[in-house]
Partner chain sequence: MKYFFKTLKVEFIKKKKSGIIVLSIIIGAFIPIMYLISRMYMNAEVDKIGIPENLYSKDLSNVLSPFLGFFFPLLIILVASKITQIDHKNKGWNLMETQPTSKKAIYFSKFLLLLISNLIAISTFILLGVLLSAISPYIIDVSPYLVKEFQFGIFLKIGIKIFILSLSISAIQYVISVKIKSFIWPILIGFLMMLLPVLLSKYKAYLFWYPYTMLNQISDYPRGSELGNFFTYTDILSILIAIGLLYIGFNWYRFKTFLTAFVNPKIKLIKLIVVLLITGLLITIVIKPKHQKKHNKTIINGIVETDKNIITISIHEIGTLDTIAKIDVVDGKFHHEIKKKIIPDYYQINFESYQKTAVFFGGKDSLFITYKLFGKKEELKITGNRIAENKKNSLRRFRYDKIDSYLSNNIDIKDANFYMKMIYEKWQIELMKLKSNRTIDNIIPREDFINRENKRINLKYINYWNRYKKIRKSLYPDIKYVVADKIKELNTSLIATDISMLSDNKYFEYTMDELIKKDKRELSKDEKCFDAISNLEKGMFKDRLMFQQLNKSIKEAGNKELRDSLNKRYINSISKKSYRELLLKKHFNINRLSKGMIAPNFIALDKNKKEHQLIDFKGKVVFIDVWATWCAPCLYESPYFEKQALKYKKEEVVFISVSSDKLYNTWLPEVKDKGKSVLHLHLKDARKFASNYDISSIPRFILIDKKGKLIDVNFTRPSNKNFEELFEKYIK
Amino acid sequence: MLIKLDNVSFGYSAKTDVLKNLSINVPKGSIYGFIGPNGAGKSTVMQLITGIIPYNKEGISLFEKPLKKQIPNVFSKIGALVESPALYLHLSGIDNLRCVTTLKNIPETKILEVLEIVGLRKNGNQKVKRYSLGMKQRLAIAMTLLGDPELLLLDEPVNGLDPSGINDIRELLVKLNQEKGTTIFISSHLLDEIEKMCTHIGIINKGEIQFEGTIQELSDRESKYKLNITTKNSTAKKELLKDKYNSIEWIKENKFVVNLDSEDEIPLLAKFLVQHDIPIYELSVEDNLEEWFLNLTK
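Any chance you could show this chain by itself in the form predicted together with its partner chain?
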């Protein structure tokens, strides 16, 4: 495991624990989505992993070694973006990047490379103050990319980006993961924002892990499939449908919902409708992960 938290409890004061017996396992080469609503403890976990908040006890290890003993050298292998965006607004983009290259002992030629990657090549000499929110976000990511890190820790990196911006970042991260094998630990309060690119998911609420596993395990966890079907003039067939699918529920005159047990039943349902002359105007599988997530984190 590249990141391992083993039964970590933490509180800012003695009485209340922000994190309760938290365990997280991030395998090497994964894109790990760390999801939870605001105030669930995501930032605290991020700060503990980066040692910004000192954790005196055992329980946190990076690269299979206890974190405590590796600070600060371990950061030459890590690109971290905590509480985004941490940028010096009075400096130019290049100067911001120069701060990192100096601390990581990286040649300054790398600066242009990462600017190119995030598409800010033309804005390198501009003061960051003049950047748009999206540009700032991308510069912050560029800073984490310096020095080809083995691990990226990104705290809400797509916060405030427009959909196309989010997409760009997603593509960039997936590319990094696939080409260089970079492990990415990424936190967000919106599941659908990052779900699509993650290989692993951890869900946190009120300081406790609600779920941890691969994206496949996540999908398997909720076995039922919910289908929305829109039809016309099918009142007469209601009884027939009811007999075949117990779970049917009419929402409107011409619209009903059916719960299926497996993916394979979807074409069977379509076949059944066609055979019985029930017209299909629309058939959609409802994304129930989001609903499940909302339930989990209520």
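Remember, predicted model here, so these are calculated numbers, not experimental data. Positions refer to the first chain, counted from 1. The term rigid core refers to the maximal set of C-alpha atoms that superpose within 1.5 Å between the two forms. First, how it differs from the form predicted on its own.
Relative to the superposed core, H90 undergoes a Cα shift of 2 Å or more between the two forms.
Superposed on the core, the two forms barely differ at K20: its CA moves less than 2 Å between the two forms.
If the structure you just shared is the form predicted together with its partner chain, then what does the corresponding form predicted on its own look like?
All you get below is the one chain by itself.
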């Protein structure tokens, strides 16, 4: 486990615990999505892992060693973007990266390499104040990549981006994970994006972990596949449908929901409808992650 928190409790005052016996396990080579509502403790966890908030007790380990025994040397293996990126707007993208290479004693040859990775090589000499929000976010990620980190810690990296920018960042992170083997710990509230890019997930609410596991384990835990179906001629076939699927629930005329036990039953349902002259206008599987998130954090 590249990141391990074992029964970590923390509060900003003696009266209030932000985190309560929190345990997290982030496997090497994973993209771990850390999600929760506002105020759940996501940013606090990020700040503890990066040492922004000192934690002198036992319980936080990076690279299978206690964090407090590795500070500050461990940060040579970590790239972190916590909250808003700190950029010098009056400088170019290259000069912003040069500040980091100077501070970390990294060869300047890495600058063009990371700009290429994030798709900003053509904009390297442009002043950052002329960058779009998405370009600034990619430049911030480029900063975290200087030094070839084994672990990336990203706090809401797509916050405020348009759909195109979100897609660019997602593709970049998946590419880094697959081609370089970089382990990525990413906090976000965008459930759809987490489901698309992550291999593992942790759901936190009120400082406590509600679920942790792979995306597949999350799907398996939700035993039913809920299908929303829009059709025609379903009213006349109500009894036939009820006999076949006793879990059926009508939302309105010609629109109903069916719960299935497995993914393999979906094409069989579609075949049944067509065979019985019930045309399908829409068939969609309800988002398991969103449903779980709402159930766990309500």
